[in-house]
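Take a look at this one chain, the form predicted alone, written out in structure tokens.
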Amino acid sequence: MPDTRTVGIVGARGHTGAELIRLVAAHPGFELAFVSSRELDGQPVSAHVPEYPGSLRYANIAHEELGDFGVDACVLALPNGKSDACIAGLGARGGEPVIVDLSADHRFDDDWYYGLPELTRDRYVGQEHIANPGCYASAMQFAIAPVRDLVEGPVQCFGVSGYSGAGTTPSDRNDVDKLRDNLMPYALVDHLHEREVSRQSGLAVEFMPHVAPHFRGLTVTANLHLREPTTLDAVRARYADRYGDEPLLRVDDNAPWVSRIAGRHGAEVGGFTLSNDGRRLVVVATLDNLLKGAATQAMQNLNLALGFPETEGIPVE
């Protein structure tokens, strides 16, 4: 195993910063070595995430600054569009670290590796800059890869997440007392985890994402229609050859539950249903958002690039 790793996070504040240092900081070969946040400058890293055991504090670090600590990786953590700057900053004094962006601002640039590792990992051979795929992606394309070769026509995706995938910046989609009761739709056309899905996939993937009263758990239902008849059995057998071996992801006949996926470290795949003509299939995805969505899936892209066991570090059921 490799000698201890030291590990940055810019954007730090947020609910999948907090993952990540509770994930780097039970990491047997990671060193928590700055954690970058404008608005909690200065104040104790575990005040904030109990599980982080160390002195180190928060710091408003200016992006030409970020070179200076000399990381062996970093964790942007940060909103779209705001990746690049960081990035000639980690690179400025030379020796540029291993970079895994969480934002959507290099998951279409063919010079990054797109890190959904039970699909891509083949795909590394060494990469150092590294595109985290986005949390809605990541479910569509659990639910969808098994049988793409079986696919025509697109693929409708209807997808309902907690309200901690709106991030922390107050909006309706944030909005405890908005939310109440209520599933709010947004963006049901053209959303980017859709450009997204259709590019690594392949297929025409149409989805409608949903917000609802819940904090965090993401399912996507997703409608395939077929070129040739099959079984439920056959289904089966594909998601079960497909997934069987991965550590972090289950196939059950059951259709999953939001619920019992949230604050787990794997994503749930089932509910497989057939139409009487064996030419449409239904099946379900669920994650969480903040973990297999986001920072859980940072960690097994760092445990790919730095040398250490994927699931390194990671609590596997």
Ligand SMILES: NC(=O)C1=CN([C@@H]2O[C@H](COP(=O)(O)OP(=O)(O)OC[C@H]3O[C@@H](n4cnc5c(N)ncnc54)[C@H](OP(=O)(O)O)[C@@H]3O)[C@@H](O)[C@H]2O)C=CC1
Contents of the next structure:
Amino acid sequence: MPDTRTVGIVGARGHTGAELIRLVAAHPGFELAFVSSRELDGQPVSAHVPEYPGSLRYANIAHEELGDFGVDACVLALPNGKSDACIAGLGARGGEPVIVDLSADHRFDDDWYYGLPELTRDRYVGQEHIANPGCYASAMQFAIAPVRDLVEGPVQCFGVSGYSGAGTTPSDRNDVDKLRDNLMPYALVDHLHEREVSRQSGLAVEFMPHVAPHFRGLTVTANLHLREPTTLDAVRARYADRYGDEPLLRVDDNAPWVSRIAGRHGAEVGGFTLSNDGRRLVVVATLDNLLKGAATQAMQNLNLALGFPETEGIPVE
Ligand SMILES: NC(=O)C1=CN([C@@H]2O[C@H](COP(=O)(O)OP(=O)(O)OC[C@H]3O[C@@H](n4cnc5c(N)ncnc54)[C@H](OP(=O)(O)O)[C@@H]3O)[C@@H](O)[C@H]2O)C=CC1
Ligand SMILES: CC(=O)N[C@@H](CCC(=O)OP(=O)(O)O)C(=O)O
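What would you give as the form predicted in complex with this ligand, now that the form predicted alone is on the page?
Next comes the full complex, and the chain you just saw is listed first.
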């Protein structure tokens, strides 16, 4: 096991930031070095994240001062468009920390490793800059990957997320009054995760997201047209082969339910349904957007980059 490594979190007030604090604090080989937030500057972390046992306080740290901490790794949990100033700051004193960016800023950047561990870990060759995938994008890729080579034509994905997916900046998509008894469609073409999955899978993906009144957890139903007829047994065998040894992925014949995934670290894939002609397959994938869709995935990526076993510090059920 490597020595203790120091980790900082930028954007620690947010939904994903809070999950990261819990995970980093509980990791046997990580020490939380700083947690930045403008709004919570000076407040004890334990007042907002009761599971955190230490005395660290949030700090409003200017991006250009991030390098002063000399951390081994830093997770950026900021809105899109903010990462470059942080990256410059982290490198300002000559340090080269591992950077895991939760935003979409570098998911299309070939100089960054795209860290969806179950599907891309064989491409990890020591990169220090890691783009964490989008939450829906992770679920869509888990649904598609085992049959990717059988798919013909565009893939349609219907997605429903809890409103924590929309972050803490007020909008219709996290307004509990507007969401009550409601299902809110948005970004029905050209969602960023549509482009992300299309790029990663090499398939045309048509994604239709919705936000629902629950807080956390998302579900994606993928409609896959196949080149040739197949059977349910063949489909089941592919998913079992691909994910059977993955501690954070569970395959089940029954369609997974979003209500059962909230607060859990893995993803579930199942509900395999085939048309009578054997050429249209429907697959459902669920995950907690704040965990496997963000913070848990970031922990897997940190473990990989810092030399720990990939699921170290992650409660695997
Ligand atoms: N929520 C989710 O399900 C998922 C989110 N992501 C991505 O992770 C990132 C964080 O998401 P989430 O935690 O939901 O977001 P939140 O809105 O909950 O939190 C955003 C954080 O960024 C800080 N922040 C906001 N604006 C700025 C700014 N202009 N400059 C510096 N800091 C700022 C806020 O703290 P303060 O204002 O106190 O400084 C806060 O800590 C985003 O890029 C998001 O797209 C990825 C996967 C899933
Ligand atoms: C419900 C909701 O609004 N969800 C967000 C997904 C959050 C996320 O993963 O977005 P990034 O790609 O920016 O990291 C959305 O659709 O934009």
